[in-house]
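The chain below stands alone and is given in structure tokens; this is the form predicted alone.
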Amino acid sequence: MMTYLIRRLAYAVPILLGVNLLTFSLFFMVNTPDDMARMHLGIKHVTQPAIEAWKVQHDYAQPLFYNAREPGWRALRDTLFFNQSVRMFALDFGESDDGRNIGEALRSRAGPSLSIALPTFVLGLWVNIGLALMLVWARASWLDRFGIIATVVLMSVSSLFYIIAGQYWVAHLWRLVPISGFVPGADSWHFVLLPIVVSVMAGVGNGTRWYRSIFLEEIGKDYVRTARAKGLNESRVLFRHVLQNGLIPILTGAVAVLPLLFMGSLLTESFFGIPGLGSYVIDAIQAQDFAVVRAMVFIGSVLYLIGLWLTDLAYTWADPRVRFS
């Protein structure tokens, strides 16, 4: 198992060499750092003596991946592609266009994110499944109907509604917590637990049903009714033997969000006010910081490889039968 495990982590290097070519061209070649200075620069100042000290200035003046005029190994360094992007695998991520170090604002805005995303993982995942079996528990009853409207129709409603509803309700109207902002240390939490039940309410519907679909595949199988058969009663067969079995595929689900744990939210930190990395993305974006772009993408390249890695490994967890080679 541990070659496999060491063999997957080997196969993540070229995978990020080739998302890290595919941005790179996305962003220096097919929008070139002329464009980027003209959008910078605006109209009125769009010169060319001003384009290139612009590039000068934010050190995208080399040539893409070759420079003829460095000899040896420098030839390759002083390039483009090494600058901005192969220098990101020692997450040296540089600095955004207006100056400030990318990694120093990753490190100061990772703790709000994780305050908001964790907690909404957890008790988001334990809803969920709750939820899920009890609809499988009293199936083709009036609750398990009721349970099967209720989460098409949260499904069909967007999480910009809980947001705002959630703000003028809670926020606003009780004055239970803030409506908006962020403090650290102990006191954050008031400022996290109206974003954590949102973003819970807002993925109850859609994570209900599909673990609803996955527990009813699994109660229809042999050993379920061997399980029966041998005096189990209802909610050992569904907590011991089906909700065991489903594991799986929630493991599967679960890598999905690993890199939105760190990378934020980026509606609930914009309209909560978070200072995290969601938010960070989106001022980037707004900005036309291509620098902070590029280092985002590739830490969400990162954290998605490493979700695969993580779930081979609590597959072996939640199911001895399952075995690499």
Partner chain sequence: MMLLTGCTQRVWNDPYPNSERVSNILYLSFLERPKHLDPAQAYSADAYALTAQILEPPLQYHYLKRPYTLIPQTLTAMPTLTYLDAAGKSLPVTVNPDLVAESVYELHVRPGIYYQPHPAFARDETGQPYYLPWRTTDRSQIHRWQDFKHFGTRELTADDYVYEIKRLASPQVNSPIFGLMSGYIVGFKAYEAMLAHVANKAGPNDYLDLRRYDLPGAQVLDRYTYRIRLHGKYPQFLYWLAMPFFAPVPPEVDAFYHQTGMAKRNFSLDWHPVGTGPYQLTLMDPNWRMVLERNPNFHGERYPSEGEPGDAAAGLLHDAGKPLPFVDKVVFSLEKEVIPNWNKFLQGYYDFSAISSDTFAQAITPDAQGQPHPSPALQAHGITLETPTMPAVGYVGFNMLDSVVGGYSARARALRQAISIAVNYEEFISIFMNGRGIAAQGPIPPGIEGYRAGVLGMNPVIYHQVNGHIERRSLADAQHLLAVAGYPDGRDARTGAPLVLYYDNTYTGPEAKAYVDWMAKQLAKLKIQMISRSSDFNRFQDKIRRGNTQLFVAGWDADYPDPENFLFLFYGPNSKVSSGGENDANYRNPQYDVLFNQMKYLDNGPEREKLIAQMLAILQQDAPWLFGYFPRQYVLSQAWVSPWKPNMIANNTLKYVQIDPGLRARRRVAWNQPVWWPLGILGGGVLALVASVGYTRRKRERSLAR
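Residue numbers count along the first chain shown, from 1. Computed from a predicted structure; not experimentally measured. Rigid core: the largest C-alpha set superposing within 1.5 Å between the two forms. What changes on going to the form predicted together with its partner chain:
- Once the rigid core is overlaid between the two forms, residue 120 does not reach a Cα shift of 2 Å, moving by less than that.
- For residue 271, the Cα coordinates differ by under 2 angstroms between the two forms after the core has been superposed.
- Comparing the forms between the two forms on their rigid core, the Cα displacement of residue 245 stays under 2 Å.
Same protein, different state: after the form predicted alone, show the form predicted together with its partner chain.
Partners and other molecules omitted; one chain follows.
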């Protein structure tokens, strides 16, 4: 097990380097440091010396990948790519191009993002699995048929519609919760309630349909017939046997995204005024803030790799037959 984890950790280094290289190449293919400087300095009265000064101030004056003015290996070391990549592997993300500390921004934004994403994830999983089991239990009945139609309808609606409709009815017409906003601490429930409900609703159609198909596949298997033959009632069959055996595909989908919850949701956070990480990357791309883009892509990659590891670990918990070698 330990060998397996160490091997996976070793694989992660070239993957992260590759992601970093790709981010650098793609970003600078579109934007030169001069473009970034112009974007940050504004439109009026911008001069070339000001652009050069900005580049020096923000460490963009170095060559990107190869420094022809330096001898030997320093030609690779004294470059933007090398210096900034090394820093990130030490989890030092430095400052954004507008001079703000990225680590500080991540710390302050992660909490609000998680306050929406984590309950949405847990509640969504619970609701989706619960509804899916109910439909499987009532399979081929009017309830199942109604459920299938309802989930297809729910799937067909854009998530934006749920947000706008939720805000309009619940917050605007019925005035039960604030339309948008956030406060840190215990009072935040007031603000996150509607986004959580809306996000869960937006995922119910997809989730329920998917889990229903997983459970339907399981329910036709021999061990289920054996369980019934033993005289177990339907609830026990579903919750003790079908659910447990259906966990592997559920874990594949769910655990992998668990670390990424930290990254927040762009639409939900924008509409509900949640000061999370959801819009951090988009805002940075629009502002051509490469320092933030680079840091967020790196963190996203790390979290994704962590998600994959967690999935592997979860397999061994869900199915003791799975062993790593």
